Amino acid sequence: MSFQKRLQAKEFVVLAEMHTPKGVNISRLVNDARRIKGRVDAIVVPDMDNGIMRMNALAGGVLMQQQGVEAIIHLYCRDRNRMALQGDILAAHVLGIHNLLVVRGEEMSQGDHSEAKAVDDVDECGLLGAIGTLQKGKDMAGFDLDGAPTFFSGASLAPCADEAALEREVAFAAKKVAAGARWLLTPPVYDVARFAAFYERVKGLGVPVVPTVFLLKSLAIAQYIANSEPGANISDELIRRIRKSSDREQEGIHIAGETVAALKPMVQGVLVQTLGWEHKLPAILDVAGL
């Protein structure tokens, strides 16, 4: 059953994230995909996430499909104008990719090409609307298409540092749903109780909400996120748990797996992010009982 059909049937979906290489050596990406084939419902392929130049998501999505794993590819407004975006969307359909995730691109200044110029020809709602227009057989300029594509599109939610930011994000998410988002992806969850309160605010938008679970690889990473990312909600208790562990790497795997298991009764799916440690995905799923 496809990712779309599982969500629509209110079945629990398991997603994993895999980055394309910074180069053309695809062996690791392909091997990681093969390793978890049959254990995840789809693989999310970011497109130059965090402002790092890599092989684009379209190629990565095709590689996933070739391994027999359904792909979901990122679309950003940051890097391409409306013509290029529409061209990529049409290409995705022809290449067998029918799941799109419209996300916010990070600032170029934080990436490895800091002098690159952002495009931002349209915003997230505009891009979701463009996908819908293409599916109706027209481009953004109103010209007819010779064959219309089909997609199942989602959108992402941004982290929120306070109540005011949360109000703005929920209102923006409602606009994205109205523009065509059929599901929503949340930022990483480190505190399930806090997420439950957040979930009460967004589940009324009428589309499935899929939280992200991020693998904390080390104490240093956990401390960095706790200190620098607004709304991360990494507790002192969680930091102490990692610090006291005799095997901090394994502790991070257990925390991620336990978080997935705790979220499962509440939501319709999870996305597991391992950021380079995709070989640890099976262990996380083992802990989660999936």
Contents of the next structure:
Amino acid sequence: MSFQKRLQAKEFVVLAEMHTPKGVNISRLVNDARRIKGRVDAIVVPDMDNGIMRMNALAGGVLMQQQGVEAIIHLYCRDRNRMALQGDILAAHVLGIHNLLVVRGEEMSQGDHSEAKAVDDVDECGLLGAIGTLQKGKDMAGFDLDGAPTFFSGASLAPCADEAALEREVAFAAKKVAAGARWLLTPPVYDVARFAAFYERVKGLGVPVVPTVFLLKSLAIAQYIANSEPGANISDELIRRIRKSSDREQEGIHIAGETVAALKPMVQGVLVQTLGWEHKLPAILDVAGL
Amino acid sequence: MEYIKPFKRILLVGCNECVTVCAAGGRKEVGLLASGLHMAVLKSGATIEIREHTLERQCDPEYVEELVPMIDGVEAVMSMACGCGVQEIARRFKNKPVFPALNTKFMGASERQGVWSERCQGCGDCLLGMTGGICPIARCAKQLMNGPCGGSTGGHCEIGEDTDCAWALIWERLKALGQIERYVEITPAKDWRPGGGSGPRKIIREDLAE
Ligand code: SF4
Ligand code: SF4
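For comparison with the form predicted on its own, please write out the form predicted in complex with the partner chain.
Next comes the full complex, this chain leading.
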């Protein structure tokens, strides 16, 4: 069953994330996809939204589909104007990709091409609207298309450091849903109880909400996130648990797997982010009992 | 410095308007820059004569005319006005090299003594009525039209702690004004043509133009 059908049938979906290479060596990407095939419902392929120049998500998504794994590709507004975005969206449909995830782009100055000029012709709502328009057989300028694409599109939510930001983000999420997002992806969850409170606020938006579970690969990474992202909610207890462990790598896998298992009764699916450790995905899913 | 190296006699022109207010190119700064340049040139083992003059306004042809008696006596002009003033002098004096002394950054307002920040990018289709009087084009690093990008923390923009997040400001202000419905309404993709997307812009007031 496709990702869209499973979500709509209220079945639990398991997503994994795989990055395209910075270069043309695709062997790792293809091998990782082959290894995970059958254990996930779809693979999310980010584009350059994190600010690192790499092979685009469209090609990555096509490679996934060639391995028999359904792909969800990122789309964002920093690097392409409405012409380029629409062209890519049409290309994605023709190349067999049916899932788009509209995300925010990392600020250009934070990326590896910090001198580049950002485009930002449209924003996330504008892009979701454009996808909807194309599906109705028109382009953004109102001209008829020769063949309309079909997609299942989602949008992402941002981490919120305080109540004011949360309130704003929930209102913004409602706008994205109104603009055409049919599911929402949340930032990484490290504290299931706090997530439950957040989930109460967004579940009323009328679309499935899929949280992200991020593999904490080391104590340093956990500490870094805890210090630099106030909205992440990494507790001291969690840091202590990793520090005390005799096998921190294994501990991270356990934490991720347990988080997935704890979220499962509450939500419609999870995205497991392993940032380069895609070979650990099966182990995480084993812990989660999936 | 590189610009004026080849010349022995230049005219340094200030402007009494905006650049005076923001202490970048008024009479006082003209004096300061002239003596600074003098010293630097002397240090390099050369000499230069720098004549100083400050116009009421450099972006209006009437005022620029004032330079006519001075222009023949110099080899080049350095302007301390914004980019508009520099170009107006270059337009008027076709055979004189004109150099900018400032790097014109933005249209802004003073936040407090000595601090200016960008407020408007002249997008030609003002959104301030929808956004509680806070501009998302000039003040949001991503020029977002509908809401914050997610990099916003504690009211700061993700580009740095010393920049307010425009969307945090907009949200707070609309809330205070009881106009949250303005936020909820989706703003469609912007038409960038009035903002310069279709080339240099011009305003002609038929009633005033000759
Ligand atoms: S919306 Fe446009 S015209 Fe209005 S303040 Fe912003 S940049 Fe200036
Ligand atoms: S943090 Fe706020 S001001 Fe900065 S880019 Fe994001 S939305 Fe715009």
